[in-house]
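One chain is shown next in C-alpha cells, namely the form predicted on its own.
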Amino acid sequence: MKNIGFIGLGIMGKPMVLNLLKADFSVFVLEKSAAASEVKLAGAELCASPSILVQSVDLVITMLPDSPEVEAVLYGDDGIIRHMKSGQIFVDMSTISPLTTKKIHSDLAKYGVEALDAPVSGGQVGAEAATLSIMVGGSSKAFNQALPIFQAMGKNIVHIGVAGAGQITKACNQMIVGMTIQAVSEAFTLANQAGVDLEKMREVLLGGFAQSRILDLHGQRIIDRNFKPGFKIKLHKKDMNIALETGNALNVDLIGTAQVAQQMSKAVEMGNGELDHSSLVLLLEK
C-alpha cells in the first residue's frame, strides 16, 4: 500500500505526512487544508475533495480533533464512505469515542472496507521525530497491511485487539497523562509557593520513584513558562470526557479522571483552551 490519503493536517497531522513522504509513500491531501501548500512542496499531491482523494489511494488516514469531524469526513455531503471500495483500508488516528469507532468499523465492513482505529501518543515532538506510540484496534490482516505505514510515523506500534481496542487504550493513556499533569502542577505550585528551587527539585525527582516523562518534559515547560501547544488543553479535556463516557457505559467510576476533567474545563473557561495541557498549572497558580 503505497498510495495514502491523509485528512487532517494539524499540529500532529502535518509532521506525520512529512514523515510518510520521507519514507517514499505517495500522499494525497485536501487542497483546502491550511498546511496543503507546505506539504505539497515536500511532494504531496493535492485533491479538490474527499471523494477525489479516496479514488486515488489504497488507504485513507484521518487525524482529526473529535468524533464529529471524523463522522463528517465519512458521512457528510461529500462523505468518503460512499466512494470507498472493497480492499481499501480506513485508518482513524484521531482520538475519538470507542462507541463511534465501533460503528465506523461496522459501517465500512458493509462496503468491504477494513477499518483500524490507531490513535497515537507522543505529542508534536513524537510526530515530528516519527517516534509516536501507535495503539491499534481491528483485524490482524489489516494491521499487517498497514504496519509499514505506521512504521514511518512511529516506533512503539502495538496491535491491541479488536475494533475499538485502540481507542480504549488511548482513553486510558489520556487518563494517566491528565492525572500526572495535575500531580506535577500541584507539586510545582506548592514548591514554588514555599520558595523551593523548581529546577533543582525537578532534577532530584527525576532520579527517584516520581520520575516520569510528564515530570521531565512538562516540568521543564512549567519552569520555562512555555505553554506553546504541543497538545492543546481543550483537546485533552475532550479526551478526558471520552474516558468518562466510556467508564459510564461500562459502569466504571473514574473519580480521579472526573476531577481532572473538571480542572481542565475550568482552564478552558479561563481562556487557556488553546495553550498546551501543561498550562493546567496556571489554574492552580491563579
Ligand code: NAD
Contents of the next structure:
Amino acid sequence: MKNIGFIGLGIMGKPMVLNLLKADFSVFVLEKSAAASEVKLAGAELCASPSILVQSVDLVITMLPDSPEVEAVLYGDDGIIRHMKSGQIFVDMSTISPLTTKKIHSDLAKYGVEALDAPVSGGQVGAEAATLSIMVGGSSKAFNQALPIFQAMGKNIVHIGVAGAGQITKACNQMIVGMTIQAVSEAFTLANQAGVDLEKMREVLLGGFAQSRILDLHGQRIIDRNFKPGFKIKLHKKDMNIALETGNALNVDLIGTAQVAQQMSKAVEMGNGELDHSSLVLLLEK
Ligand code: NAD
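Could you present the same protein in the form predicted in complex with the ligand, rather than the form predicted on its own shown above?
Okay, now the whole complex, with that chain kicking things off.
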C-alpha cells in the first residue's frame, strides 16, 4: 500500500498529505482541489479526474466536510465507487454519520472493496505534527494493511471494532469536546464579569482537576480573542447533530449535547459558522 489517493485538501487534509509525502508514500490528489498546487510542490501527483486518481492507487482516503460530500465523491458524476477494484481499500477520515458509513461499507463490499471509517481527533495542530488520534472501524485485515499509512499521520491509532465503530467513537469525542468548550466559555465569562484575571485563572486551573486540552488551548484562544479556525463551529454543529441522531436511534437521551448543539446553531445563525468552535463564548458575552 504505497500509492495513496487523497480527496479533500482543507485545514486537515493538506497537512495530512504533507506528512504522507514526508513518510515516502506516493500521493495522488485532484488537480482542482484548493491546495493542489501547494502539495504538488511537496511531491504529490495531480490527477485530472477521480477515475484517473483511483486507477493510480492502492488506497483512497477522503477528508471531506460531511456525509453529502463523501457520498458525492463516491456516488456522484464520475463517482469513485464505479472505478474501485477488489483489493483496493477506501478509508474515510472525515467525521460523518455512522449510518451513512455503514451503507458505504456494504456498498463497497459489493465491488470486493474493503472500507475503513477512520475519523481523527487532534485538530489542525495534530494534523500538522502527525500526532492525530485515529479511531478505526472495519475489518482487522484492512486495518493492518492501512496501519503504516495511519502511522504517518497519527500517534494514537486504535482499531475500535466493526464498520461504523470509528464514527460512533468520534461522535462521543465531539460530545465531550463541545460540552467542555461550553463549560470553559461559561467559566471564563463568569470570571470576566466578576473582574477576575483570566490568564491567572487559566494558569491555576490547568494544575488542578479541571485541567484539559480545551481549557489549555481554547482558554488561551478566548483570552487572545483568536477565533481563526482551527475547527469551524459549523462543522462542530454538524458533529453534535450526528451524535443526537445516533442517540435518537439508540434511545439514549443526550441532554447536554442537545443544549450545546442549540448554542452552536445560534452561533451559526448569527454568522459565526466559519469561526473556530472556541467562539462559542461570544454567544455568552453577547
Ligand atoms: P475544510 O472545510 O477545511 O476542508 C474540507 C475540504 O474538502 C475543502 O478543501 C473542500 O474544498 C473539500 N471538498 C468539499 N467537497 C468536495 C468534493 N465534493 N470533492 C473534493 N473536495 C471537496 O474542513 P476540515 O477542517 O479539513 O475538516 C474535514 C473533516 O475533518 C470534517 O469532517 C471535520 O469534521 C473533520 N475534522 C476536522 C478537524 C479540525 O480541527 N479542522 C479535526 C478533526 C476532524
